[in-house]
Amino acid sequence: MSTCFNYKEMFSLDGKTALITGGARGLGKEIATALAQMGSRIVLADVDAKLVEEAASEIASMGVKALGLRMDVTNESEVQHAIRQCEEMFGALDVVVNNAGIVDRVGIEDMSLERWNRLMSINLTGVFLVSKHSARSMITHGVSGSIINMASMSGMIVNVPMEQAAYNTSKAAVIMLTKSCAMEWAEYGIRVNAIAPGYMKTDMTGPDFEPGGVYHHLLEQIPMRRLGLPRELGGLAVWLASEASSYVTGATIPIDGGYTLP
């Protein structure tokens, strides 16, 4: 009689350590909660020191070890210091979620170079720096880790609102960076993938899609006729972080209710 493979264990993150940037609130915090529920130790990094410590305390109340660190993803020395703290506290990093990012909705002709550079620095250079030093740590410790980058459907199409060329460009670059990192680090067993969210229901964006809201009409353009829920990103992050996706690398997975299908 053949032994039945234990598929439940493939999704377990017991004994793993995950670093989530932009983890003090919103989608980053939701992803951290999902990973924690699957057993991972959690390190939240964010520029808001007070908020990230509060978020880490909430995660810790779930019965897992959690640490909140103040970190600016655009500052290489801060990134290096944060990763050293992770190693000192929990040992090697197993999972990294590059979630930190901003949106700046300004028409191309009105966008200053300063604003363009700031957005690129956070959305793209930040992903580069955190990935670079996380991968170095994983290679040094012999860890076959998983790096998950937060892209966007806006890196694949130009969606509404249209006045966000810098954001779209940064997310398209994240998708290519994801593929390039996946190729370079495959020999070390490090997988690099990206999540490309569509319109998500958050405290900030949700009201805009309610009846009478400025973007309510966009629901008709989503085949599933609704916004995505933060927990739906969490499920995908668990899969990408775990051994359940052990043969997946370089992929960008849309989670947009079918918006990018046409």
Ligand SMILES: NC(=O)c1ccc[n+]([C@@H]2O[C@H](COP(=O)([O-])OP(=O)(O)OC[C@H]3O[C@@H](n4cnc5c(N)ncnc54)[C@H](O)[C@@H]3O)[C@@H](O)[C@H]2O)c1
The other form holds:
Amino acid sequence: MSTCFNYKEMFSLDGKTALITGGARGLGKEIATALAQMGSRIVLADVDAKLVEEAASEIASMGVKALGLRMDVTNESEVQHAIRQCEEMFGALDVVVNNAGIVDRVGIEDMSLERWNRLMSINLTGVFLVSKHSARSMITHGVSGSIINMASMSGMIVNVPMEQAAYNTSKAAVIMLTKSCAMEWAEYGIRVNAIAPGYMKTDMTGPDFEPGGVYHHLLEQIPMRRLGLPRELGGLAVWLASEASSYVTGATIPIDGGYTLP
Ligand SMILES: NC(=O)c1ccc[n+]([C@@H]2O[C@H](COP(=O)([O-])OP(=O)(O)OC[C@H]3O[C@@H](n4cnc5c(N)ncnc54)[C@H](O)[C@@H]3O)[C@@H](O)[C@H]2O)c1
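Let's compare: the form predicted on its own is above, so bring in the form predicted together with the ligand.
So here's everything in the complex, that chain up top.
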């Protein structure tokens, strides 16, 4: 008979510190809430200084330690500074969620180089910079941490009829960066995985998918015929952040109601 593991304990994030970029609102804030409920200290880092402070206060009211920082993921010295602040406040980082991202919809022939570069610098270079300095911190402190990247189903398929080539390309690159980081940092016990959400019901996207909305007809393309709820990402984030996924690295997990199946 095998030893009886405490599976509840494996999902616990008690005593851990998690940094979530773009955590002031939307999916990042929801993931931060899930990690906080499982016991993690939370650092939210976002370009929106006011909103990130409000979000951190909300998380702190749940009874966990929380800090909101203004940080632009595209600015290397701001990233380094924020990670130093996390270390000073809470010690070594255990979990990093690279969530900050933007979408920009325009036909390729009409896309300016400036718009292309801006999207790439946030969605891809930002993930590189935050991962680089987080992994350095984890290696220095001997932490076998977990890095979770927000990719998208759009890194695997082309959404029809949306013209969002830069976004799709950036998310495909995040999936490959996830695998590359996982390979390089496996020797330190640092795991790197990605979540690939489908259409999620956020405050901003939700109304477009309601009857009469511009994207309502797209529900037909989703085998489950509905949008995902932000809270449906929380469980996956907790699993990836915790010991419960200790042998999983380099994976990209779709959470898309079956959209990428055909
Ligand atoms: N909403 C969806 O349906 C969906 C689907 C698939 C993937 N995603 C991905 O999930 C992530 C979050 O999406 P969301 O819908 O919650 O977006 P959102 O726009 O609601 O939130 C993004 C947050 O990132 C912050 N941010 C933007 N640029 C930043 C920068 N340079 N540095 C730091 N923070 C910055 C914003 O201020 C904002 O708080 C993104 O990476 C997105 O591509 C979203």
